[in-house]
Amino acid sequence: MATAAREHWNSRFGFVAAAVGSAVGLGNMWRFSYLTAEKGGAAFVGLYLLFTAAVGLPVMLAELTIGRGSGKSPILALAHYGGARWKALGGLFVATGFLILSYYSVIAGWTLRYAGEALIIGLPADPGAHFGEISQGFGAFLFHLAFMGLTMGIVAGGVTKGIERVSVVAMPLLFVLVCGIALYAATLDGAGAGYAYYLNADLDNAFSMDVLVAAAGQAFFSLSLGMGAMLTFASYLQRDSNLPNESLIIASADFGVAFLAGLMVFPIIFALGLSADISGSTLGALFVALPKAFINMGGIGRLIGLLFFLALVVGALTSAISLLEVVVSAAVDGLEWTREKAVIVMGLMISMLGAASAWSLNILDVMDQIANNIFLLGGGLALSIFVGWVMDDPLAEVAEGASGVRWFFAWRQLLRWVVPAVLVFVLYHSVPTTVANIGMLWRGE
């Protein structure tokens, strides 16, 4: 297909606001506060945030510079720049993407499902026992295969009249939802001592070696990149785009709902006294003690709990979203398929994998952990060396647009010396663990 055909975002926000709803998903919502809490407080924050500037803001200007200087997705726009050999590259970046949301959006199905109960019949009365039952089986392929029609009916639409559409309600929707559901959380009794939970100032252990890689891989994971979901955005840009800029309100956003959450959620849970639900499992926060918050509340707690799975939902949609479009923009360009033949195609090739997810959470974490761990993480690092030592003369491709900015050469060197160095740190602390869980798995322990 050619590059004077493809279609481009009609406006800067609808961009923005897709870019930020690739980046933020089920992950801020619990993954990042969780982490927050138990790793430091607000130590760990700061560790995130200095992560984010040396790691993820780099790698994310590589993606928006690649996407953004092809005008194609992820296989076309790594061969474009480097050639056939690095056609690999981009391929990982689709598998990424294929393999991340074929679980994902089982995840995303039990929101769903959650938000639809919350609605129609009320929240459970047993939550730890509803969660069991409805996590696993033929409930979660249904509410995987709901959440997966959603998805391909908005990315059929095209990106202006599908994910632009979506994502300029959507966004605007989960920052209400978020703050509104935080200030009220304000003013419940003990709120102070969830707040003293989530930002505890633990320096002893700010800097040890667990800490520092949960800070490293959430600054990675938590602004979608290694996936090629930023790349293919960009590719859908105007050449006179600001990419710094973009890149800075894409994490600010970013970062500012995940923060949100945490003030949403500790003071709910240490309010109705629950903290016990949360040790040793994100999911137990998500879906066991926040409905047990809300059954708590009374009435009032029905419609909190109701607000709080929208907000999920939303979050959880806007990335699927850009999860499918990095499989369908590949099978567009590569295979010159029309979008409606990409979406169907590839959407129940992703539902059917998924399957594996919905019946079994052993294989949902091990999948979770292949990606995250080792895909996303390698493929970042790989884009890292490419943009770094490969592509030509980069650094008049991300200035088009933005021009008089004095730090680009800076954000070469980062990703030549300090990504690939802490990509991987992370990455050889991490894959030991993958390995042993995937064996676990396989001998059936």
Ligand code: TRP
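C-alpha atoms forming the largest set that superposes within 1.5 Å between two forms make up the rigid core. Just so it is clear, the model here is predicted, and its values are computed rather than measured. Numbering follows the first chain given and starts at 1. Compared with the form predicted together with the ligand:
Core-aligned CA deviation for residue 36 between the two forms: 2 Å or greater. Relative to the superposed core, residue 11 undergoes a C-alpha shift smaller than 2 Å between the two forms. Once you line up the core between the two forms, the Cα of residue 218 ends up 2 Å or more from where it was.
Got the form predicted on its own; could you also share the form predicted together with the ligand?
Next up is only this chain, free of partner chains and other molecules.
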């Protein structure tokens, strides 16, 4: 096979920006906030932090190790270390990327529309009714297509000239926006009630299986784990990169932005007396409550609203490119397609599948639950078993570029015992819960 030499990131910061860009997205801002509201505040946040550190971090390092070590996209990378029978797992990863991007882009389309409206015509007078109109149907589909177009344009540019170039600008911008809005929120009268809601643990809730499963699923989704996205990005790394270090940076930045997102969302909502709008929150609550809050702020609200939705668009875009890159790199390496062909064919297929989520919020919700609570957790379980038990000497691979780092010697033991045990336990509960939830959504309850 006469392939050109594999592309490499131009700089270490380029890789970190792209990987943090993948991790930080709608998951940190929209999904984290609505789940925190739905699952009762700080107890959920604490569990999510625990899963990020104890389960997410080892699996992150596992993905980076397979990716850099093989220098291949997921299907071939798994075959490289595990033989042909592990190709099926890589195939599952690619399918999961396909599925997630199809609905992720619909939500991103809402944010694109809100940002555009805040800029050009102002925020909607009646956010509840507005959200009902724009979240489903043909309009939702059009904005989904627009967002897919942006994503495809960047991925078509390639790893350094597309993904890296966008990420090194987008990530600092996102960070400044989120910090700025959180600081502004702190100046609002009545912000304290929001902090109290966000940061006080409701311990009765903490030990319900439902909260536990949601926290685990959220940790995987937010870190972009369980479907080979980090693996794919790591396959473009130079051999001297320090994998334990990079894992730690990516996971900290990801949790940091989620935490900051809570510090912007909850004070704003509580200061403007809208707490009832998010209690027992659902998928769409933030898209209704926040615009209401921005309107109630008066003149400055339009600016804050614009910046907020801009941050969401930027975060969503750098995440979406990583999802598409998984699918595209698999087609380029496995089918020997050109990058352009892979972007167009796969991008269009994903766009079409997105029509289902644009048509119905319930379908979107069903896809999100299947992807997170089953595929990503299952993928993470398989990955930890793979690196813990199947792969030959992963420690030697990690040690390259990271000699002198000691903590990762515990890492393989974590992957062998702790991570699979936790994930089996979580899956044992998440599969029936998810199936029951899907049944409910399906029947329209």
